[in-house]
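For reference, the chain that follows is the form predicted on its own, supplied as structure tokens.
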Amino acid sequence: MAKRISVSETPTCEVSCRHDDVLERVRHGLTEPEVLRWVAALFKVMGDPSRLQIVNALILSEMCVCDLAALLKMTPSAVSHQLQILRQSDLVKWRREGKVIYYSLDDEHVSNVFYQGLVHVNEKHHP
């Protein structure tokens, strides 16, 4: 008879074991810690709902700060602050047209990360 485990309990091995073949294979495939720090920083930046709203909007269209502020019901100052964080993380880029600055995603990887997150959440929480 299988042991029932509560949702809050994390299952662990009931015996001490070690699979050296698995350890060796995985050890050689691990990503360098420095690279993982950069990935963690990316997820930290993407972990803010306001920034995700901006990314979501920029997936659909290049936009200026004024339009983003109106769309998201934020002040231009608040949008600019979030865009600065996204820009410093190489997630968005800008271009000038006269006196107007337009923002867009830096590359398709940004939208891929966003959409992969949506797919995961929708599969787990909205089947």
Contents of the next structure:
2 protein chains.
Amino acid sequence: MAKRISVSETPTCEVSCRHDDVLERVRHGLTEPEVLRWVAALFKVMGDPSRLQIVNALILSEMCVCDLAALLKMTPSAVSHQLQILRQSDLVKWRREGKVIYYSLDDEHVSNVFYQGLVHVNEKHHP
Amino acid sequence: MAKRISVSETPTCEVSCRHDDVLERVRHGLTEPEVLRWVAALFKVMGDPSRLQIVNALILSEMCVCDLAALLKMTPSAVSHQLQILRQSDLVKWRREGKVIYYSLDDEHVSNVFYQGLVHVNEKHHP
DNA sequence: CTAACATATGAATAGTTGTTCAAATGTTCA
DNA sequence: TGAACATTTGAACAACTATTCATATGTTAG
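Right, the form predicted on its own is done, so what does the form predicted in complex with another copy of the chain look like?
Following is the full complex, with the preceding chain placed first.
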């Protein structure tokens, strides 16, 4: 992030290369800023390897923190921190059974997003 | 990231809560680590609002840096830096026409990923 | 109650990231 | 050639992030 508070004149291409027709057309087609921020937030959450591993695991099965930690070779604490982020983003839900808390995906859209990313990567890194 | 080099004993749930059947099953279903890292990298790139705006714009039309800067109210320099990241991830391609460089999406998988994210957000933040 | 365990939380911290500014390329045209 | 412009690049820095450690919370069994 790091937005500096300088007030220098922004050299934003004032002159010739502007294609106002394109700008106009694109501007109307853009996703609303607020929605786009939500989408970016979703991708950001899924953009961390540890969290994506967790998502990957939860696509396959409901799991407790302890199992996730063992599976991903992470500290339960680290897993818990990441689960908190996934919880705050409504990507996962949980249920308690005694001392153990089981996490699972909150909806199937998440796995759709995951698989779409997978498709991209598979087609990209392949002969 | 920030991986500390401590060598404390990792308290990784050694005792009772382990579900070895689940662990075994999930372990075999997991996406290969290297592929998963690529997917995470893709989401990470698309997880920044500025870059996602650029992607959003390029879904609608090929555009030059100057137009992107004007559309998104960013410095050409900032746009260029972000385009470099999108270029390095093979998300965009470009062509030169005189002084102007036009960017466009490298393939349609990118927009599929974008739309899948959009679907998730629309269903999530809606009655 | 207390001990044992699963999970959560807070603070600290090293690594990372996005923007800015200034300066460098590369291209066209007079 | 040299001025003008579009774009790129590098350094610097403030803001942010993920992990770690230590500690707290919540639950069960004895």
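Residue numbers count along the first chain shown, from 1. Everything numeric here is computed off the predicted structure, so don't read it as measured data. Note that the rigid core is defined as the largest set of C-alphas that superpose within 1.5 Å between two forms.
Comparing between these two forms on the rigid core: C-alpha of L118 shifted by 2 Å or more?
Stays below the 2 Å threshold, so no.
Is L60 one of the residues whose C-alpha moves 2 Å or more between these two forms after the core fit?
No; that C-alpha moves by less than 2 Å between these two forms.
When the rigid core is used for the superposition, does P49 move between these two forms (threshold: C-alpha shift of 2 Å or more)?
Shift at P49: below 2 Å after core fit.
Would you look up how far the C-alpha of G29 moves between these two forms when the rigid core is overlaid, in angstrom?
Displacement of the C-alpha, rigid core superposed: 3.8 Å.
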